[in-house]
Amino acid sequence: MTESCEVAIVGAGPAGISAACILADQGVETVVLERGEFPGSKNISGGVLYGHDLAGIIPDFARQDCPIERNIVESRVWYASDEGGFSLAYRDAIFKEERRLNVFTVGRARFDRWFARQAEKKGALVVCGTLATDLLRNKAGRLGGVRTDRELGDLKARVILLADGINSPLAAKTGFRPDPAPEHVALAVKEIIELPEEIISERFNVSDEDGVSIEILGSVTRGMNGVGALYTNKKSLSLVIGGNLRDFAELKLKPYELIEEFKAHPMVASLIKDGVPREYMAHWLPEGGYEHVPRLFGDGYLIAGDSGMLFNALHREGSNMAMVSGKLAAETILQALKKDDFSEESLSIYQEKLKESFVLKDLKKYRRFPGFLRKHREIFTDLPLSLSMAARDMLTVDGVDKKTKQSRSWKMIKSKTPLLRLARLLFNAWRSVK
């Protein structure tokens, strides 16, 4: 038997949810397909999430049980090499406050259980434990449905939204988005380690319900082009650290390696000490950026979130990103369904909604910015190990002159990273980002 709805959406994360819940609050019948055995089961869990964004979807989110782990109250970057590095770090009275939840700490398994709810209580239907495996066309070629695993599983839609995410296996299947170069996703791998809340509290400087993130760069991934971060939530730490695809292919990098070394940190070290792990988990994270966003929508068809490659990698955002573009398909459904018109034309709003949106003006700005960490691998090899060698050298109380020391270590950076080539690093970073 085959079931009909008015809109099809594949993939029960921040995108599909966000587009349900605003089509199913206009009445519009919804039906969301996730393959995982709950919404945020595929997903890695801990991370941050952006009120303002979350708002625009369910404006009352904090007093309808949202599971905020803690509220983030400063910001943390640090620039590692293999024995220490430099820390920079902004905390600031208005996020306490004023501007409470601007940002915050979630587990996903908790939090997308808790966003599908919503979407359900405004009668939107999501069905778990299911496989999109092809898209439905008429005779005439035009998309009116999803396959799915399940025998007579076929779903009859007038338009679809595809939003399962990076690694599609509808994508795979039916071409509707290129399959991503290695070297435009990464592969990150987390850990949540258990400690008890006032530990948390005392070693990040906080109050019980307020957290810190710390974002931190540097020969931590091994040469590789990456990032690592630590999140705090109420009772464990999210310890997170990524590469690039095709650098963990080429090195014979092993993920659970990698994170094992991060741990052993120095700078990390000390804050997980005494953590139990409770859960180890890998993603992938698209990381193209502006030039290798693919076509947005076609006839009966949008695409959100990460399955469209809207990641900024600069600011480590993506869930922001995802759930604003999943509301802004939904605003472009429900203007098709007012004129029953599902074609290309019609649906090409979307693409304009997101170019007036900070979605693709942020990835539009940053569109040189993952070229320009390819280009110079030194900023996860040679510089830091440097910058660090010097900061040891002026540091050191041993009787040697300031003069000395300031030539000593000048001399060191240059021999590791020449002035021509830390010149032209300095120049395409501020052109990466301009």
The other form holds:
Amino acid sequence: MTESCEVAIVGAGPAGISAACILADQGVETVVLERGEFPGSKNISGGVLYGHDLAGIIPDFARQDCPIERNIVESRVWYASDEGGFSLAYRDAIFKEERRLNVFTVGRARFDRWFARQAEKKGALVVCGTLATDLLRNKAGRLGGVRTDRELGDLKARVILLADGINSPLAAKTGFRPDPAPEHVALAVKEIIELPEEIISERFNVSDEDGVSIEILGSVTRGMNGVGALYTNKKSLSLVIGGNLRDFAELKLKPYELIEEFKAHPMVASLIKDGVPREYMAHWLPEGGYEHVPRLFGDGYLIAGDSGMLFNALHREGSNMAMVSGKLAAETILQALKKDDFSEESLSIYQEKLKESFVLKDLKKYRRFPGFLRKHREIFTDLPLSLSMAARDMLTVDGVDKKTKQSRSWKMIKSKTPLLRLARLLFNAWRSVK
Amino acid sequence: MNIEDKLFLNRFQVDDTSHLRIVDPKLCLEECRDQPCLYLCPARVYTLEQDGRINAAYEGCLECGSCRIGCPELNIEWRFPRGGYGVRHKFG
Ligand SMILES: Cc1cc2nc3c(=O)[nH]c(=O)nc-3n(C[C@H](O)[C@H](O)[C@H](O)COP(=O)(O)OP(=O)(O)OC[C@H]3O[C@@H](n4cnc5c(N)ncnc54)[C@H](O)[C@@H]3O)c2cc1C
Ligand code: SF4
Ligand code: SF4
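For comparison with the form predicted alone, kindly provide the form predicted together with the partner chain.
Zooming out: every chain and molecule, the one shown earlier first.
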């Protein structure tokens, strides 16, 4: 059987659903195909979402029962060694009141489901449990629909939005974008650790609605270019750790062992103490950066979100890039519908819109960042260890004068990371984010 | 906590056929020195059999895709489980 619609969207993640909301709002006949039993059932993120970009799709989301876990009032960054580490925290009362829900945590199984329901309320059709297995082309080679693995069979459409996330066998099969190389994705594992609400509030020194996010760099990734994170939910903590997929292979690290070691880190262990693990998940993050963003449009199709490598690793912003790219893709489609022209040329305004938005501006600004991390492996190996040893020495009160301590700390740091290399690290770090 | 216990926390809707297939077992034996599928996989789906073959316990697959592009011989035929099957997140 063949069904047809105006716009077919593959994937009910933030990118696909954002587009569906905008299109359905304008009365465009939109079908979203989702392989999971319900939207979100296949998805994870560290768990923070950004109110500004969600409000761009659902302005009154906070009043629409959006499943918010905790409003983030404090962000911490740790630079960890094996037995401890440095901690930098920033808390601001403005995020409690005036800029409440600037950043908040969610569980994607609940959030994506809620988000998809908003699209349905606007008139979009979200078809779950349905895998898009191929793209349909007419004799001239132009895209004309999607093949699925369900009774629905083929879904004909005038234009297709590919919002199918970073791991796309569909891309590998049809070639609409190149499959990522192992060095262009990070593999992350995540555990949900349940704890009573009041214990979480107490441990993180927040009220029951508010929460804390912690990003953890250093030796916790065992030498991989990667990062760990700990976020507060209402009655659980999200614990995430991941690294570049090529590094995983080269260093022969096992993800499930890595997360166990991470849980045992003294700064982490005290925060998750007595918690009960409830779920274990794994997912990729796009890490190619600006240089590896594929072409995001062609005759009859557009690509949004993770599928287009739109992820800012430095600021762990992915879901908002997905929402904004989905929205801009939908706006492009609305213009194309008016012109009745879905050619590559007509859809190319998508690229212009992305260039004008923070999406491609930020990715361009940080284009050197992935290379910087690849080049300076010492950030994840020697540097956290020698800096920690130096701090430990300085803070140990043992009758040795500070000048002696200072010079032996310097010597130790320089023996691991020569001065020239340190200078280059600082210069390259500045250049990669300037 | 070992990987079996971790997977036990999850909900899976297991299909009766595998979505993972090792195309040429000979390649695993003869060409693949590092056998990264054995440690790369976050669900320890791949294990080494006594006779040197690689077994794929697809039931616990977390669908990350790492073996798909991480196998140096591209020897794993990989597709998503059928719509509605596979891992089903409770929290996400
Ligand atoms: C561990 C981790 C931590 C992260 N932390 C953060 C964070 O804190 N903040 C942040 O902003 N971002 C974070 N991200 C990134 C963020 O999750 C992604 O950028 C975002 O989910 C991308 O949205 P998307 O809609 O493009 O893709 P996805 O959310 O991946 O959605 C794709 C959808 O398509 C479906 N699908 C795929 N193929 C098919 C097919 N063939 N047929 C039918 N359906 C299909 C999938 O089931 C899925 O529902 C994190 C990611 C990970 C993995
Ligand atoms: S990595 Fe690929 S080729 Fe090597 S053992 Fe595993 S499946 Fe076989
Ligand atoms: S997709 Fe991921 S979880 Fe599944 S078998 Fe491959 S590496 Fe393991």
